[in-house]
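Just one chain is shown here, as structure tokens, and it is the form predicted on its own.
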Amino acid sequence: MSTTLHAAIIGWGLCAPGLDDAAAFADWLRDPARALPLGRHANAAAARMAPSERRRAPHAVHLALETAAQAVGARDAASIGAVFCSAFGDLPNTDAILGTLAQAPEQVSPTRFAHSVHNAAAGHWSMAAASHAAMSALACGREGIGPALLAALLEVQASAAPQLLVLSDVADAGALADVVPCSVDFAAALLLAPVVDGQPGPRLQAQVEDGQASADAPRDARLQPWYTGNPAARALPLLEICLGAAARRFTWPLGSGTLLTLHCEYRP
């Protein structure tokens, strides 16, 4: 692909252990004396969900929808398309289902099964946002940020409208922890939109190229445990730029010897 894709980040969200939202993360990042919060689980309010749906939905859905709501903010989300990406889906729920299948298959919960599908968060977001816009749910393994970003950027170009990108994975549980380790909850969301000349904020410029991707760790070394402990935390270097960090070039693998090359800068 020789086409260069452009987008602005007009909203973003984060939910992680000890840092419930983007504002809390920004405050923490500005204070170099603070240690990374301890714990494995985030407090995801998911206040945009209807109370009945929030009670039924698992923590993994709460986590994804919390960051989606932060990124959209006060905007009308009904016409905003979305790409949801998770490397492993709802690990605790899957572990519980597999454990029940091994011990008492007839007791598998229909509610658990309904929420085990990979697009559960996208479905709940479409209800919470009263949206009929297109939703995608991707499972691209530990390096899903590249394909997910590419999908969202292509939607922005095709529709000339905002597109929501949500990256989310929950901490592992049970026997699956030995197979697909994920040490902490982490979710991030970016609201991408067509570039408007003169508009301040983060800008993205991306291309698909041949080659091998390089590691793009956060500049702040305190974030390393999250970055290596959860695939969704590959977004942390982008969030640093959303808060004014210096311009940076990123590369993420797409498969078959191709990569997504992304230049990101903050324009005041």
Contents of the next structure:
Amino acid sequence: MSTTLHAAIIGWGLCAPGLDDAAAFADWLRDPARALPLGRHANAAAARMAPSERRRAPHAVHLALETAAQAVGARDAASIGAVFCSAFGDLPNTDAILGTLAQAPEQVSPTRFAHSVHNAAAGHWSMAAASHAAMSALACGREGIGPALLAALLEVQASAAPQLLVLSDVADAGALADVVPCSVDFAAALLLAPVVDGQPGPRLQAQVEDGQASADAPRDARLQPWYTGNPAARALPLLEICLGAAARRFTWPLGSGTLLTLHCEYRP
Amino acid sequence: MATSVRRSRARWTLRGTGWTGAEQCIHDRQQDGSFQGSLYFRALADDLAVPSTPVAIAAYTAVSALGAGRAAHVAALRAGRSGLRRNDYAPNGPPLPCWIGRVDDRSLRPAPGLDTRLHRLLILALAQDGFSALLTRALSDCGATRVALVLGTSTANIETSEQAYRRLDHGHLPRDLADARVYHLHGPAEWLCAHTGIAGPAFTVSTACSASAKAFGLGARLLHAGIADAVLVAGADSLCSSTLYGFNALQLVDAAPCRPFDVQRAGLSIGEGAALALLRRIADAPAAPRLLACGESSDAHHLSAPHPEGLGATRALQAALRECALPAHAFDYINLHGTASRQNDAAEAALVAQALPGISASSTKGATGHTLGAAGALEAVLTLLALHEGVAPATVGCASPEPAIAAQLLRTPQPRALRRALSFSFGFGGSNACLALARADAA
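Same protein, different condition: the form predicted on its own was shown, now please give the form predicted together with the partner chain.
Every component of the complex follows; first up is the chain already shown.
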């Protein structure tokens, strides 16, 4: 049995080193002379957060919330559900907690612990967006974009309502860099919605098939260090299409023997 | 119930277009330009009363402080026994003065491939009640790529990460623990797929203490969409220093065994466990109990405290009732989240008294401890056992119940026939889930 899932992408956002949003990314793409910024994103605005929450929340939460806010834009987010996916979670926070536990376990910070849950960004987003809708937080490994997209597409299908997908990972810290390397901060968000015939804009068509996925790289070869450096940057080829690049077919692994075949195109 | 499902579907398939009501609504709104209006989304969310088909829970089992497998859990539920013990989990320094729900170490065997405490718990669970054999049969009947895995966990293999950080070598991980699956949340799912032969889509849901309840929702959607023909839903969390010291730092750990819904309660007892359920379509397991619904919501209130009036939890309940098109009084038992924290139990007691009056309810965390990411699946298994065995579990540890819920809170096990039950799971981040479960003859 082969099910085809459809969605329109009605909003998108991005936060990456040196590039604060999709418009900045579009400018960068248009200028072949510019080199790719690397490392950490300086200071994600996350302006939707209440100042007290924003102060306590770590950089990983700011990054995810900033891109989520960009994708939702001026729409009312109050009943939009969301799937947040991060391969490695908040690596600097995990490194700090593990370091404290090894040295002086009684000194674990309650704020750090509260933010160590993988759904910290989802929880903060529900507050910032005043949304009581269902929110999930997934971790599906370095190739998590396939399962995360599939989960979000299933929500769109089941609810016939928009669904926010946020992919984010932050640069590694401490000894964790040995095994879960992540060289740059990167977050991307897509607001998916049921397809309406004749509506212009980017569209997805997905199927689950048996087989092994092939590697898909961004069109712009300059993006390769992000693409290989951060699991969330698997979304880059989709963002290129949102910004007008030609249609493409992708295959992303879902498990050891299945893949998500995705056709993405921009309907003028 | 069948009648109401049909009526509701008819309402939502309009004008012979073959569209659902929601699709028609989007089309109409597109025409008049109000597609992105908030009222539209809100109306849509409220009106999406499309009941989804229940799925069968073809096999289920668990390991926890109460023992390994269904028989051990049934015996403990019937006796109203607690599995909590004085904390003897202390890998680094003196043990925190509290009580824990620990799986008997003598029952744990090394896990092939990657030996961690969490994987040992999963192996022990797979070995119970013929679960491994039933999974193998599903893999051969459906094909390995048609079997999916949804694992709910909050801490994954962090117990082993903690070991590694205690013996860092000049800031680097010890060589024997340099396996990436120890350090990222999807590691246990990758290991479990390799161990069982599951080759279909694999997901790790990590929404703190609602994780493995929400895993049932995703599992059902995979079956409904035809993505998989069988789904292994697993919930697993092991004891670790992160959660013991972390909850301690938040002043949420009781020095005594936890006392859910007791007026004197002073926090939780951390537990560990692994629970497994094999979801199938009903035609493939017609005699099996059913997952009728998984209602989900967000509090939008606070990262580590529940909404004081249980607003988010109420929405999860409403979503579950809408999904299965049943009224609250169709359920005759509620397995409460009941962590024994001051705030959770106060909010949950108020919610249950208001929205589910008169229905027998209990928290089983005084028996198992709070198994965090495993709690949703573990309590689903306990609830299924309650339905199957005809025993409503006790709220072990509660001597003087909160007045709001005293009339319906079970303090001793009650043998009686149960047909349908609800199970609540709430997590940090304001993440709520409500499972609706039923015997096959009551679905």
